[in-house]
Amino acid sequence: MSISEEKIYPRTGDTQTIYLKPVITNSNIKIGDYTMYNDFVNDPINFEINNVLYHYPINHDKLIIGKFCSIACGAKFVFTSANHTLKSLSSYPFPLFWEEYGLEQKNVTQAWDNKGDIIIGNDVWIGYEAVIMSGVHIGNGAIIGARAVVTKDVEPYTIVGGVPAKPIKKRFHDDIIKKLQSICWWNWDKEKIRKKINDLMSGNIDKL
């Protein structure tokens, strides 16, 4: 099951929303099939410029997402370069100014400390202009909060939200929880996703 590489915008009519996977160019960027981003505010098919943010090659760092996930307008994901180091005596970045200060360019990645990729599981629902920080971990079926920071991981169909975010509840008990996690349900093909998209969407698990 896969995105036609033609079939950007997913309504008719409807260019402020879009499947993601097809407009990512950037080798670093893994985005699931089905995964929808919507902006009001600027043209979507600018997720890559505008929503991942301090995202440089030289810290081969990843954006991984899954499938279905739903991204709300404003929603940012901010790596690695914007965490100044905290192993220094000072925050300034002085590694990016080299010539300045005589040191070399190669160790310019000295000025931040490297807290790895961020990763976002399936049918997660990222909320409008909530923050991801660099290293956190979210897992399938989650939901971050309207302009929540996300600093720590989250675990699987648990709600967050506020600054820095934190549990609001689970979606679901833990029984439905695991149920869910070994059905995966965004692996199915299109066609079995059809036949059962009144139990998932009427919440009727016995039946999936």
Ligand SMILES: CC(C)(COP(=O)(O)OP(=O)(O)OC[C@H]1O[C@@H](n2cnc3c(N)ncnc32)[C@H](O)[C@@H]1OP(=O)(O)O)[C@@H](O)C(=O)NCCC(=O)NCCS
Contents of the next structure:
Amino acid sequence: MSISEEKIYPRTGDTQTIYLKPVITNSNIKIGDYTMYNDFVNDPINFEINNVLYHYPINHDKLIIGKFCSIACGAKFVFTSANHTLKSLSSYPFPLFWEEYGLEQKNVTQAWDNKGDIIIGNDVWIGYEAVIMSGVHIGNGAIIGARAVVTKDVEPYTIVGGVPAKPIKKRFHDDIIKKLQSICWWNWDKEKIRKKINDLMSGNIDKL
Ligand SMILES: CC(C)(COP(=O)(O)OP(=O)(O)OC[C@H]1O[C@@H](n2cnc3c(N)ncnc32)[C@H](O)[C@@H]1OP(=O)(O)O)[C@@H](O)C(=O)NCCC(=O)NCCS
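Moving on from the form predicted on its own, kindly provide the form predicted in complex with the ligand as a structure.
So here's everything in the complex, that chain up top.
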């Protein structure tokens, strides 16, 4: 695995918590700056192998995660090759075994229904062992509860939970959500974030 020169471990002495961007080697996975992953079961550096599942290059589907997201231990992203096609009369993935059934190798992707990319905004918190299914888009500031299975898009600044995940509540009133979406603090440079850090953590939008 080739790891870039960027900082991997944000916390001194803690190798269970990493910035994901510098450890990603797959060009179909894009992670924004400062997005962190914590894993106390496996080495978090193996995120691509242990957490991004059924993600075969032949399908060209992508995992895109924004900046300043927090991803808890065991969260999983389940991609297209997990979806045995429902267009066939059988759920058995015959196109995968093209040699055995006289099928054409070039049609191997017909074994699966391609539901598309998983796209996650900025400042999203994904709880312990949550599962995000292919094709799902999650808006900025959303929170995914522990062990949720997310099968549908999640609106910005919305908390969802359960199987299948349903909205629990909005994090803020609509006017605050609008302001946060227009401020896009996650695009500020590090210096500005340092300067504004107390205001950002205050819970008072007027301070920002
Ligand atoms: C989703 C979560 C953020 C909600 O926090 P909260 O707003 O304080 O929630 P509350 O405890 O007040 O619960 C609100 C409702 O959501 C439900 N709920 C809470 N967490 C839930 C979950 N993970 N799945 C399904 N429902 C959940 C509660 O049962 C309650 O339902 P009710 O209104 O019908 O009684 C939190 O419960 C959670 O799952 N956090 C993730 C923790 C985690 O995985 N951390 C990993 C380390 S970073």
